[in-house]
Amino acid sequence: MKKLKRSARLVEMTQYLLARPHTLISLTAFADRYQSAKSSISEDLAIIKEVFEGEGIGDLHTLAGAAGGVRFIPKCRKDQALDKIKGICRQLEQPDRLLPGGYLYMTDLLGQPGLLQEVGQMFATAFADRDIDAIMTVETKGIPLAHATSLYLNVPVVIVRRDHKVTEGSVVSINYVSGSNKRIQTMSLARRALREQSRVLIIDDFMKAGGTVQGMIDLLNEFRAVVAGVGVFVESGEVDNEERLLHDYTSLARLTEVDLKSRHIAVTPGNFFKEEAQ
């Protein structure tokens, strides 16, 4: 590209980093791209790093040595994220969202680009220090959440299906027991979708007892994969601790009270915000 003035270079470098999260970029690559000395590039990166960290956009990690460079790690400030999740909780408390069985209608929220961006950034912050190769979710409502998170972690998404599709080719299928209604159900994943021994982050939209998530964990065992973490958008707080099948997870919101008769709903920030909410 043509040589840019420093102000223009800073703008272009910032956009370049934002578009390539968790990617190591060498100083040589930047120097060649902008036809500038490495010392100038280093000064520019120091400015960008200060702004990113000061404004809660993320961290800019520097790796020294011949094979070093910089890596942008997207993050959000917990206080800012808490304000956003409180607003989401207020939306989830609308009485007309209540569905039979104590579930919440969330499809409209999961179709809003701005909300998905915020939620994806929260999940990416929660698992920023994990070594993740892929994000797994089950069809269908978890898909937009998984893709929003993948944009910030820069890893592929694999989708677990409840019904085998011929277009998926050879699949691995398991039976699992739904934690909420104790029914035996089936889920499957194409063999080509995930490399063996991958480190996988599971993302789900709603967790009651954790049967679906536990099913995905069992499915990952068939691929000899490692569960790098579990992120849940909304968890049900009306499940007894001994009834819950999963205990190691991160939730963004918690459904604490549902009164079907009065249609009263109470939603609070999840365990990701435990310290900030106190």
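C-alpha atoms forming the largest set that superposes within 1.5 Å between two forms make up the rigid core. Here the structure is a predicted model, which is why all the values come from computation and not from measurement. Numbering follows the first chain given and starts at 1. What changes on going to the form predicted together with another copy of the chain:
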Contents of the next structure:
Protein chains: 2
Amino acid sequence: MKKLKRSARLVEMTQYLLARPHTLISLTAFADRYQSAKSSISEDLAIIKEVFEGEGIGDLHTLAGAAGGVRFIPKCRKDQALDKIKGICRQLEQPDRLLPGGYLYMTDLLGQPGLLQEVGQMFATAFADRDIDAIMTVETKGIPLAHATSLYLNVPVVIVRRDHKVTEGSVVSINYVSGSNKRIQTMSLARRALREQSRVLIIDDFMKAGGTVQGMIDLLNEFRAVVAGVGVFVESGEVDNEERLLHDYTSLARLTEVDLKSRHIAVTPGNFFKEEAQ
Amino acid sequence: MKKLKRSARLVEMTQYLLARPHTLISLTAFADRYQSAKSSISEDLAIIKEVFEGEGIGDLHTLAGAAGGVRFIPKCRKDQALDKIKGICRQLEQPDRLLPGGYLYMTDLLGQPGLLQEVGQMFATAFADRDIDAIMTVETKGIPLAHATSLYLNVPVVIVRRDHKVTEGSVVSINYVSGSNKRIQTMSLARRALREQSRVLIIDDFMKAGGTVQGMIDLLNEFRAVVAGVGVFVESGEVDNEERLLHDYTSLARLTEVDLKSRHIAVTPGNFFKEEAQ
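Instead of the form predicted on its own shown above, give the structure for the form predicted together with another copy of the chain, please.
So here's everything in the complex, that chain up top.
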């Protein structure tokens, strides 16, 4: 890369850091990349750090010493996130989302890149301090959420299939009971998709009693992998605590009321916002 | 937002533009956001433009006049993209990817956020000048590619399902014949997922004769929507021209040889790189 002026270097460093979250970049690597003294690089990083932390883009962790460097940890500010989730809740409350059986149509929302980035940032903030090797989800609607989160945590996504596909090689399958309709279903994961001992963050779009998530946890056991966290976009508040299979999870929104007759839906911020929302 | 110094403003503007591709931002909006004169904003944009265009991040289109503004168009440089795709081809050629039936295991690659960003940038570059309202793909493996592309084109993703799900509402279904194995299959899309007259970019992970993509085109016709482009990650070179159902598409890689006995796989850059690769 040709030598840049400070102003141009700040632009380049900003995009370089944003594209490499949760990655340690040494001061030496930056000094070489920009043919600049480490002292200049440190000054640049101080400016970037102030903007990133002030504007709710994320933290810039600097490590001092010979092996020193910098790591960008994407984090949204809780107050900004709460504003955004309230907007999402209003969208989820639109009466025409109500489908037969009390299901909520939200496929359109899960296709919008802007919303996915916001939700990905929230999950990445919730689990920023966990040690995570991979994100797991089950097809189909959890996939965009898992990938949006993976961009900010910089770990790969592993997709559990609801059927066995020929293009996956040997797979591990388990049966599970979906808590909401009590049907026995199958989910499977390619043997080579996940290393043993992996620490896995589970992400899904909707959780009622938690049967599907519990199925993924059982599947992780088959791989001798460990649950590093569970994040759900929308949880159903219509489940009493006894029925709930799972208690340790982070939800971004909570479906508190569905009235099929009046077509009234109520959605509030989830437990991620617990202190702020009360 | 509090008033920032120029250096901090450059950092903030860079992240602001990167997060809003293909979006016109008026100079007035920037001047208000940063409480700065339009002349200062213009100078900042000139610096950002030079770095973005020089380093292969994208173009910054500036519109002069009273309604003037700036639009960030993510674009990768073809030489850099060719280097990256060659690295991806080497990974695809690993002999242990070969599955029974001559299929190629590539689910692991489609889970890696770094690779997906590179591929998304390539597709966004290939289709940067088309007028696109939505990206369509079919579950499951096309989904990460479609979403990666949507981040850079800033349009929503629409997912065609291989089965009818209760949580989608009324759907339109069609039958199609997958060109490679001649089986009749069904694909469906929720009626409300796509507006009539939409201009749609089709993205998929793998194409042999093109039966699945042709199915999606037939489905688009049912919605009175229009194909704005077709992008496939890997195309099979083992199809002769007569067998091929589709001729107007962009491929990033091409599977030119699969020898089950010797377990030899050859993958070369696709037609996106045609001039450069020859």
